[in-house]
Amino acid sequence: MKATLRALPFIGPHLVIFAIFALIPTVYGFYIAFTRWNIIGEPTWVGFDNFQQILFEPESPFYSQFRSGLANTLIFVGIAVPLLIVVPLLLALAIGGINDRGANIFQGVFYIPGLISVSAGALAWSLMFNRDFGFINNVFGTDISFTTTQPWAWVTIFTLTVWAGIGGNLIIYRSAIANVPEQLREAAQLDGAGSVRQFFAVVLPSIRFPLLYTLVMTTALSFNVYGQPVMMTEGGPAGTTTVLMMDIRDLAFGDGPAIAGIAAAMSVMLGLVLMAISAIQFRVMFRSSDD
């Protein structure tokens, strides 16, 4: 008890900030999902009506909006997450063969984009992908409308995502690979294992926990994607890159009447999907760590 009282002045401010900016908004948002609310007036309790509209009523406009937004979000997660895992892992392996100073320089170069805001990065890449004077079309002699045609619209979004997001995972993988016991490598070499076989037989099993950790965190962040499609494609062409977070924002704070209850219900459903996927990933991660 005395130890708890001594620790309270240190953890108390954090708990207060957590309650004000995370716990209370989350609980209130869950309550709003069961109401009809326009942000201004008093919420009106409607029970499961909002969930009924987005899940089980095809005639409701929110039904197709939710399905389309969730489908586009899953497309983003299904492609972005593997890229954000595999690309930095390959880079970590590649720079592992050069001296520490050179590796640190490369690591810093790849980490810098993560320090740049999404809006600034999107502006730079929008200029690169511009149809008329963009660097890519001019260099390759093409005439592609990257942000207004598919599949190029997704390509621009994934390019920005990978460019901005690989630095953090690269640092984790490089550190994990450096800590692989040298005895295991030497034993594999004595058995005649080449570099590819060493990677799958020695390196990959040794870094599986960092890999699973980054998988869980990257997946959680990817489900909250918003800035990339807003800045690069504005959800186009024809809504094919409109992710669910964009729909939620537009319903709650868009130009028309606010429908915060529907937006909150969509947020709850997105959270449940993420919780289910994260639970499976955590189960695999901790089972792997016990093996």
Second form
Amino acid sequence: MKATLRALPFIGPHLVIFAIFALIPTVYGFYIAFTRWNIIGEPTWVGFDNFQQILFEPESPFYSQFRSGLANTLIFVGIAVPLLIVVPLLLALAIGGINDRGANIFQGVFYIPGLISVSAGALAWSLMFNRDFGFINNVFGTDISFTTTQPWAWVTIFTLTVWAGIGGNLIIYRSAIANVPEQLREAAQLDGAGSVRQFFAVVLPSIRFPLLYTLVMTTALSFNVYGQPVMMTEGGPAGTTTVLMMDIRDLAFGDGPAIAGIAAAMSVMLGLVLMAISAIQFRVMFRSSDD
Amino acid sequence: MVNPTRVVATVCAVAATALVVSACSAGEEESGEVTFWNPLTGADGEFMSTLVSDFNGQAEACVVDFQPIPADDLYPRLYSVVNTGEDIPELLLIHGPRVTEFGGAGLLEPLASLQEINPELNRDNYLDVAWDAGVFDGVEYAVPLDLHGIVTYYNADLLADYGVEHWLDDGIVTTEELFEVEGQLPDGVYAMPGLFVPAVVESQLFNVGSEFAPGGELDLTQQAMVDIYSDLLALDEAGLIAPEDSDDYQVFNSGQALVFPDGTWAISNRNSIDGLNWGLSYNLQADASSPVNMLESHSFVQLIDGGRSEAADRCAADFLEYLRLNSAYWGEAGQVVASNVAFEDPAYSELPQALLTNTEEARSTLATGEYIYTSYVMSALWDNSQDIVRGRIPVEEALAAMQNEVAGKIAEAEAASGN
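What's the form predicted in complex with the partner chain like, now that we've got the form predicted on its own?
Next comes the full complex, and the chain you just saw is listed first.
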């Protein structure tokens, strides 16, 4: 009891912030998912009606909206997460081979885009991808309408995502790789392992915890993607890059009376998908630690 | 040792001073402060900021605090302050369709209280169509500031170069007329950019005598919608609409498009472009015999707020009266001012947008959407128009999807509001 009281001043501020900005909104969001609400009046309890509409009623516009939004979100997660893991890992390996000063400079260069707002970054990349006067079409001599044709629309989104997102993971991987025991590498070398073999047999197993941590965090962030498609493609062409967060935002805070119940139900479903995937990832992580 | 006589004398002196101060205060009028939320974040915000400063400079016991907020943030924030009852602004500028939305939800204060303070804030002193945009279910909620919307800018030099000056003989450019330059334009020159296709579609629907909900029932799959979109699709297929990812402003401003359906708010900016010989006509019409210019109002409203002081109401009424009498300057921002006083100002009649109001015939072309779910419809138009016009989704298929989407939203909204 005494120990709990002693701990309270230390964890208290965090608990208060967590309760105000995470716990209460989450619980309230769950409640709203079971109501019909236009944000103005009192929510009306409708049980599972909202979930019924988005999951089992093909004639409802929210059914197709949810499926399409979730499918596009999964496409984004399925491609962005591997890119955000592999690219910084390769960069960490590459700059690990040069001297510390140079490595720090490169690390800083790769980290800076993460400090720039998505909107500002998207504007810069929109200019780069512009069909008429963009850098990319001019350099390659092409005439591609990047943001209005597929698969280029996705390419612009992934480019912005990787550019802005590799810095954080890069720092974690550099630190983890630096902590791999040198004697393990030397032992592998003595056994005749080349650099590729060393990477898979020594480095990768040694950094599996940071790797899994970044995998879980990157996956969670990727499911909440919003800014990149809004800024680069506005969800087009033909809604092929409209992710679920865009639909949720549009329903809850778009033009016209709010449809907050359906939006909250979509949020809950997105959260459940994310929780399921995170649970699988954690299971893999803990199974690895038992080995 | 405390001297009792001195204490009594001091207390008396303090009491007397307090009496004098309070007497003076009672003689002064209570000061009114008006927090003024509005979506004027662009160049028009600078014009309004100037008007507010001018008003504050001459007003007594009244200060207006100009707070521009991007529309995407403004409207969700309104729901928030209404629910909490905290920080409700004393005066609000909103887009016309929101009057019906907020009025229908019972959030707006009827205008009667401000009219009691200043009876000049009445229909007779404003453009009818602008005033009507602030009326919902027979109740007046809003004082209009302006009307704004899409008109057609034309490049006079290009019209001459391609021999189509006759487009302007009746002052009206139609979709059909644009086909006259098919096959005549060099690479990189277009009949028009397609940025504001949704607003063109809305206007043309009224132009051909229909509306989004004929008879009160939403119908986005009606033949008129099919025809309007089909014509625009044909324009694009003929290479007459600038590519989708063009910088449409740049296309027109640099002399690469004959006409440009663009907002009235772009007038002040376009004035600053050297070498562009431009003019203004009605919005692109489908049928020249019955032109319609669909516009949207900026309307002043007050949210219901029991905590608002009488002084704040007086201040708000004074500010609205000041704007009514000094609206001609607002016209320089490119807006069609709503106050009749402006029309009597010779300086205003020289502005390009005066073509929409300078004759009774012109005024009869003006319209604002009264359909309560216009916001849902326009959102669907903005989401889908480029896909239709660029041929990515067949017209009928896209319209059916839009109908389903908007009808679904309406059903939810009506169920939530208990209708």
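Numbering follows the first chain given and starts at 1. The term rigid core refers to the maximal set of C-alpha atoms that superpose within 1.5 Å between the two forms. This one's a predicted model, so the numbers in the text were calculated from it and none came from an experiment.
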*Does L15 count as moved between the two forms, where moved means a C-alpha shift of 2 angstroms or more after fitting the rigid core?*
yes
